[in-house]
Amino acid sequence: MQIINARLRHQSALHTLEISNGLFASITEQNMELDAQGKQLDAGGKLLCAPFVEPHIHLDAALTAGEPSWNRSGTLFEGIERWGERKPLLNEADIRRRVLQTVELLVQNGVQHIRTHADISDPSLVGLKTLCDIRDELKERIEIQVVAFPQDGLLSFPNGLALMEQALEYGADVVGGIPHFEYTRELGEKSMKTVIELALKYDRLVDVHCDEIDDPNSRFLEVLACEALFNDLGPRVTASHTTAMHSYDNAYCSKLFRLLKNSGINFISCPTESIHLQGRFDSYPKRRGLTRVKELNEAGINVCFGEDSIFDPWYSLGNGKLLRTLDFGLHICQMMGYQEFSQALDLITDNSARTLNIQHHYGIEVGKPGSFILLDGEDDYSVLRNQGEVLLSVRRGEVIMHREPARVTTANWIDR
């Protein structure tokens, strides 16, 4: 496959890219005329970039909002209660139907890499097993990582640790945790040490729902980062949400950021979900509910955005469009300067790839897999401002999604 007239991020010249045997064979600054005889694709000056990465979603819970009842308070903990009511209704067919529908939605919106959490606070492990099986079945079309997520606590839920080991033995890619939901502070701290021990034992990545609460005294992040640092696992460890950080005082954060920077761990923020769930106990002033994305980014700490939910007990909206999530995130975090706009796509592409630890086979570089998306825009700024559609998604040289741009005609109602 040859792609001509393509714009690349942060480069003004048009480029021609060659894909051979599923890999980028060449990337050159030139503008060639379309040759109808060859297998060419004319990008038409649109932006070609690495595929979108969804680093944090719960596919096992997707499309279950209101089943059997709605989260009326809009809180995280009622969401967990509503999900607890839905879990007894889970079976492989139910999960498979909803997961495949949601994955298709993500593919339609330019996503080629997904990290999904699977609730293992269920002795049957039906969600975890079904997601692992779907991961293996779809591996040629999309890359999925499955997190063994102890929704009701790793150490507080009966046999939680045994279920975690069963999940890892079945094939979960990532060890999860939720320290702020454990019964005591001591159990929360112990769970963070246990998560790192399991990652070392099974050679897995780590992704913890960490301090997803408004409580400024919830400080399990420092334990996770310290354990990652001392065990030299930083780049393989992720702290998701960390919303308590918006309630930490600046003196503590100045100390904390030194540890975070030295540890090398990654961060995921889910802006639409967090601004909905957090601050629920506030009247006014009311907290925004997100971690310090702007400050983490400026400190050179890897941070990215994820959707978290699509129509589930925690968040009853969501449409698979990471550009929508990016738009919300930049507004909420007050990252509205031109320099931030010009690098905005990093938060749903390159930074997310680092978080998933897939950077070695991700990106628009010679020798890497010939995977990309074509966006309706010329650069990060124009794509973000206009919420440009994903026009094409190519994985290893094969088209997996193609969208025809909408055509709009307006009447001549303005005298010029």
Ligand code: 17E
Contents of the next structure:
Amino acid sequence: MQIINARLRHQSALHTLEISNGLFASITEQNMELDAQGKQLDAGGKLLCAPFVEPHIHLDAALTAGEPSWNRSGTLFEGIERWGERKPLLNEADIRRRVLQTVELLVQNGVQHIRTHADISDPSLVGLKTLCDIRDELKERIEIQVVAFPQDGLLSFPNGLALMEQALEYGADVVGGIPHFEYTRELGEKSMKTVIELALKYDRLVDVHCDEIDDPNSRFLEVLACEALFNDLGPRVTASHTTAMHSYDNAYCSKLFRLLKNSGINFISCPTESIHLQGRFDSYPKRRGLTRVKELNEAGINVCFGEDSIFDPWYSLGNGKLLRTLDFGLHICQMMGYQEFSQALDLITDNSARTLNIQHHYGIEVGKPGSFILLDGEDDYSVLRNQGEVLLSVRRGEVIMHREPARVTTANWIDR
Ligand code: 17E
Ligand code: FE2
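Now show me the form predicted together with ligand 17E, since the one above was the form predicted alone.
Every chain and every other molecule in the complex is listed next, the one we just looked at coming first.
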């Protein structure tokens, strides 16, 4: 496959790219006398970039909002309770139908890599097993990582630790945790040490729902980062949400950032989810409750954005469009400077790939898999401002999604 007239991020010249045997074979500045060979695809000067990555989503719960009842308070805790009512109704067919529908939505919007959480606070482990099976079945079409996520607590839920080991033996890629939801601070801290021990024992990645609460005293992040540092696991570890950091004292945060930086761990913020779930126990002023994305980014700590939910007991909107998540995130985190706009796509592409530890086979580079998306815009700024659609998604040289841009006609308002 040859792609002509492609604009690459941070480069003004148009480029020609060749993909052969599923890999980028050459990427060159456009030569005016093109010798058309084989299948040629005209990018028309649009932005060609690495595929979107959804680094944090709960596919097992997607499309279940309101079943059997709605989350009326809008809190994380009621979400966990409502999901607890839906869990006994789970079966493989139900999970498959919703997961495949949600993956389809993501693919339609340029996603080629997904990290999903699977709730393992369930003696049947049906969610985890079904997600691992789907991961294996779809592996030629989309890359999925499954996190064994102990929604009701790794150490507080009956048999939680045994269920985690079963999940890892079944093939979960990532060890999860939820320290702020354990019954005590002591159990929360212990769970962070256990998560790291399990990651070492089974050779897996780590992604913890960490301090997803407005409580400034929820400080499990420091335990996770320190364990990661002391065990040399930093880049393989991710702290998701960390919303309590919004409420940390600035002096404490300043000290904490030294550890975070030294540890090399990754961060995922889910801006639409957190602006909705956090601040719910405040009157006015109401906290935004997002982690300090701008400051983490400026400190050179890896941070990316995820959707978290699509129509589930925690959040009843969501549509698979990471550009929407990015738009919300940049607003809420006040990352609205020119420099920030011009790098914006990093937060849903390169940074997320680093979080998932897939950077060795991700990116527009000769020798890497010939996978990319084509966006309706010329650069990060224009794609963001116009919420440019994903026009094409190519995976290892195969077109997996193609969209015809909408044509809109308006009446003549002004006589010319
Ligand atoms: N479970 C949880 O603990 N937190 C969330 N944000 C979701 C599920 C969506
Ligand atoms: Fe989550």
